[in-house]
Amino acid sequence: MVNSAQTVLSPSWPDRQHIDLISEAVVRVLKGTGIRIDDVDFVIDSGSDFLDGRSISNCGFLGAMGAHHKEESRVEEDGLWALTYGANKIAAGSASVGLIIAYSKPSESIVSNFWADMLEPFTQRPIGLDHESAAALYGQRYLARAGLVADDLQAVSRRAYRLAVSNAGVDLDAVPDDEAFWSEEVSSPLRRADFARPVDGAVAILLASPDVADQITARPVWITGMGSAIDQHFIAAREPDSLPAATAAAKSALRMAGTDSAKDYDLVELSGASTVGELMVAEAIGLAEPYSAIELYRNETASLNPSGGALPADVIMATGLVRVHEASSRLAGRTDSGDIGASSALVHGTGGFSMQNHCVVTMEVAS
């Protein structure tokens, strides 16, 4: 990775549309590089049609990415799943340059019909299980079996909204002061500060081959592993307070890695739907022993999501890759929050209903 970029992710841009965001990042991204987008082989962009309100959506962003005359992919998934296709092709020798964009704008639709409408519609979409209530369902289990109650979960959520106000990246001014916020139960035990805020934006990351990468940057951010797993579609079929399937990915990240443990990573960027699911992923990539997350968050733990992560700025299709650049960043030194001396980071995504599918990815700068 020689460059990345986004705008800035807020609840609502009522006034810019798609391309105008999209056309920021990838603007951005370019900048300062010596790319052009002629320079560009490729371009695979991660949104949802659903989220656009229109068929094939893509097609009518070609422009503001860049993509006319070139070969276009969509990937119906995280960014990050772009980002690993993209990834492969430079790596398998048919590409040197590619262009990755992931977007949503989630003000502009019904964020639990788009959640709901990937249900099965015969058995599990006519109950009314959306989003929220299966998130509790896990939220249930978690804690009774975990020996927490509702209020500690405020340990990761105010700290996440705590990190994104110094976020320039985040549309946010201040930590919430609303009670309402962190005490009235949205669906129980979870309440409305333990679920993901949705936010509108666009990030973009470009790639490059090795060679082509030594002549952009002296600190190309190098991708040294990649895995993804999918849980089973049926809420019920799936482990009841646990997530396998990112146990699965981070397993094959880090053994394409060649290292041992998400523990020897400077930085760890994890995408969370709810504080629950943050602390459940923290687990199963092997950061904490299960049921004991919580002291991650309650130790202050600098190296884990230092951007505030996912709870705050939900960019939904994109989170996974606004983690890549929130990292990514920090290794190059291309923020002012600077690297806290990092040289290596672990970047986590999810997508589908209740957090059915993950993807890890596994990078480091020279030292």
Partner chain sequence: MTLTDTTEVARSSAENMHYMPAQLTIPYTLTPGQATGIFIAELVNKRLLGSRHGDEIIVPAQDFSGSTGEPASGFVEVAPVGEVQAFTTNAKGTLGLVLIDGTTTPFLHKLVGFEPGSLEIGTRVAAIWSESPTGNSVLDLAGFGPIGEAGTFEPKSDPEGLAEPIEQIDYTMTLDFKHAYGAYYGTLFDGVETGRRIRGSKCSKCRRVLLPPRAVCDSCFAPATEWADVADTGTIQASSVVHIEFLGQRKQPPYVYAEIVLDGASTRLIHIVGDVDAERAKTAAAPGARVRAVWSDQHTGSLGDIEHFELIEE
The other form holds:
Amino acid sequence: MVNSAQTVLSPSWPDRQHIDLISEAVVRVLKGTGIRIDDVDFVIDSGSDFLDGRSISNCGFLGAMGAHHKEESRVEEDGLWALTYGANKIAAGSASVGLIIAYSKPSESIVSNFWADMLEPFTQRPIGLDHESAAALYGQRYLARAGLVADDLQAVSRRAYRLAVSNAGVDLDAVPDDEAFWSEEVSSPLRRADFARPVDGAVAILLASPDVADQITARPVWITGMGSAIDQHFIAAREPDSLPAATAAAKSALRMAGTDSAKDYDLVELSGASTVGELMVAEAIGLAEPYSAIELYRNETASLNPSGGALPADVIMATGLVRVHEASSRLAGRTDSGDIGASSALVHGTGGFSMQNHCVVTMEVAS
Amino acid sequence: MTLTDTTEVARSSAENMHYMPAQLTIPYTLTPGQATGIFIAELVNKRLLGSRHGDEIIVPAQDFSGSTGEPASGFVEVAPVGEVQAFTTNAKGTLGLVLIDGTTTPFLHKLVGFEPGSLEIGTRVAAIWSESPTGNSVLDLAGFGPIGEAGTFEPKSDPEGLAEPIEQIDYTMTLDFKHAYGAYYGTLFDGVETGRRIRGSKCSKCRRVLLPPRAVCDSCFAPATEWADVADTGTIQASSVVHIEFLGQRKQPPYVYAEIVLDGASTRLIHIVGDVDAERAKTAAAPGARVRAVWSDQHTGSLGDIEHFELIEE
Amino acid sequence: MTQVAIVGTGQTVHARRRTDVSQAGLAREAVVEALNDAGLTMDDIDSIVVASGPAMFGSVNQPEKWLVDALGARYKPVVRVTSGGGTGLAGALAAVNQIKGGSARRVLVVAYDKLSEGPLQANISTLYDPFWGREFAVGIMGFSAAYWHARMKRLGHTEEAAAMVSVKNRHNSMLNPKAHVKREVTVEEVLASRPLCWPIKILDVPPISDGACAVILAADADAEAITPTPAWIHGISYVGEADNAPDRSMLQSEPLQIAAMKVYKEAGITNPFRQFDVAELQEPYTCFELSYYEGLGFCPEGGAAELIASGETTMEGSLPVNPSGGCMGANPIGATALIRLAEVAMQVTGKAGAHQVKGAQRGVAQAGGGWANLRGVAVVGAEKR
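Take the protein just shown as the form predicted on its own and give its structure as the form predicted in complex with the partner chain.
And the full complex, kicking off with our chain again.
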């Protein structure tokens, strides 16, 4: 990965269309690299027809993606999967420069429909199941098992919002001070603050083969491991308080990277659809023992989600790829927050109803 | 005028003009498959069916186990009673995971009829059947409520006299959107609405005029920073004569579907050529024919402000 | 260099409406057949690529998530690639890259559509920009007919020539056990058939189908260990064209030409008409087959009408096109492109049964989606290159 860029992630971009957000991210990711659009061999993109309100929406956005007369494919999943596609394509020797793009404008649609319409339409959808109640069912069981109460989850959410305020890429002036946001049950036992906040935005990553990468930047971020795994569809049949698919995804990525544990990484960026979801991911990938991830948040863990993570800024189809942007920017020393001395990172992304699908990518810079 | 300040050229006449509301209402006829089809069909008979997959018994019955992918080896009839494993309450009501007696996987459904605070993990519940079953919905089982006097029994393998599976279920999906105009469509359609003025944006590299206007050229990916006026006359690039009728159609067939390149633009606009006989259209409204916009009395700020295009008779 | 092969294929029997299976169950049928063909079980599969038509066609957002249970894919990598009608070929390309990139050794690609469940033309109109064209769109048919009309004038793609495509493909369908429309027609019948969007008439149009297709891919020694007859992919590409790009005449499909040029170079094809023994083209309307003859270089620009009239693309000709019957026999849109690829693989490995082209060694599959702006090409051969 030789560069990355994103638009500001905002609850609403009322004056801009999808194509405007996409082309801004693409213009920015090329800037300063010496790579021109004509040098790009292929584009892999992530977005959602259901969020965009049109079928095969990639088809209408090819120009904004700089994909005219190039190899292009749409991966209808979080952009982290698009990144793994692109990385495979370069590793395969089929191409040397690729553009990975992910975007969403959830402000243009009704987000609860986007999630609920993923459910098979015969037994789960008609009963009124939505993404919040599904997260809450996990929440009730997880809290009971971990010996926590809902207030304890504020260790996760307040930290996330605090960090997001200092993240220039997230449109958030201050930590919300609305009491209901933190305390009122939306779907018991979870509150508004426990659910990821949908935002609009686009992100782009520029991938290059080693020979090209070395010409572009002194500090390319190398992808060292990739893994993904999906759980079964029926929420009722999944594990009650853990995410074994995230474990399987992390295992594959760590095996490929030749590392033993997620704890070996200097920096970790996770995507949680809810506070409880984020805790379960941290445990699933091996950052904490089962039911003890809250300690990572109680004892400030600087290496975990320094961006604030997905809770204050969930770009839905792009959240995992935003985590890559955050992690790779830090590794390459491209952030304003300066060089934190990290040389390796692990990034997690999720997709599907109530975090059915998981992807883990590891990366490093030469130290 | 340039497009560098995108916020200034946004459609700003009124707050609600930033968005175009759109609704997709799509009717479907969905097939649930064998197991779910039988499961739903049997709810009107107040029978709850599970499927057997090796050691697993799943309610509602499934064709395949999500845990193993194993197909159902048969059905079991289970007592419509069980125990709550988890629940959540929101503004719409309460949903709970109910482990039906004798099964291995909980059933997610509504929990109804509980006093606030009376529901706990482990609470025993019984089926509440709909008073007006439809014969084609999981909601023929309204949910689970307090157990009362309901008894239980062991799952009965291979129950007799099962209903035929439901073959199709009518379903309508409604999706609401509010599409942002953005600066480019905003400016274009403001001009169309108020002055019948059509403008594209000119690519700084290839100098072609994009209509609809875009921030970057779809071909060159170079900035398209200049506005350019486009005429309301043009040339048909491609055309066909529409005879089919379909849901949501705007005009009664036959009529001419045309892709038109307006004078001064380099891209196509999709519209209708009106006032031409279907047979004559094959030659008169053929590719290469010249057309002119016929503006409507409506001022909506959309392509619909052009009623149709008419042939310019040479 | 790693070379990937198709080691198993499966298809449902396509039908106007399958009321006995759900969308997920339909996809499973094709997968079971492909696994059986390859002599593998789901345990042997490292990764799954799901390709299907636009999700709104089937009412389920991200339907691969639902399919997981029917496929028995829990804890495997599952991703969906979507690209309109050509999505099956785009899915196969993703699988090829997973294998060549070292992420997986045996990859299953499954593509399906259950078009009987939704209103097709209205759903297709949701492709269009809500601000620009949707209000006047006629699915993809109005558009396709319009550009055929343009090609008729400029390239001589006459109604008679397209009717011959319909006659040929419907004739070929008669011998394909998976095809759901089996009815021979004559040129006169096609020409006299009811116009839907003139010049497109009802017999220029494929059926609306429920169907699924699955293909299993593996590389080199893995492929040779699985089957004595791998169908080697000599090249595969999928190219897009920006809809609003200036000066798009669409008389020729430029993304098709670009994809073909790239693939032919990889596959060592310099004279496609002579070097291919068989072709499977995705011709959702008859006029497209004519256009693809030119785009794929089977004949010079403007030569398609002559080529179809010569009979060289019939089963008895030197380059049979669509021995399966193509889309005229069955058109489950999301699966159609993968069916084309599977059919070529079956042909070059001698597994095509009654519609086998004798001695076929090398063939080309073509696919497309969107508003003629997404185009894929794959060359498949019996010999490893």
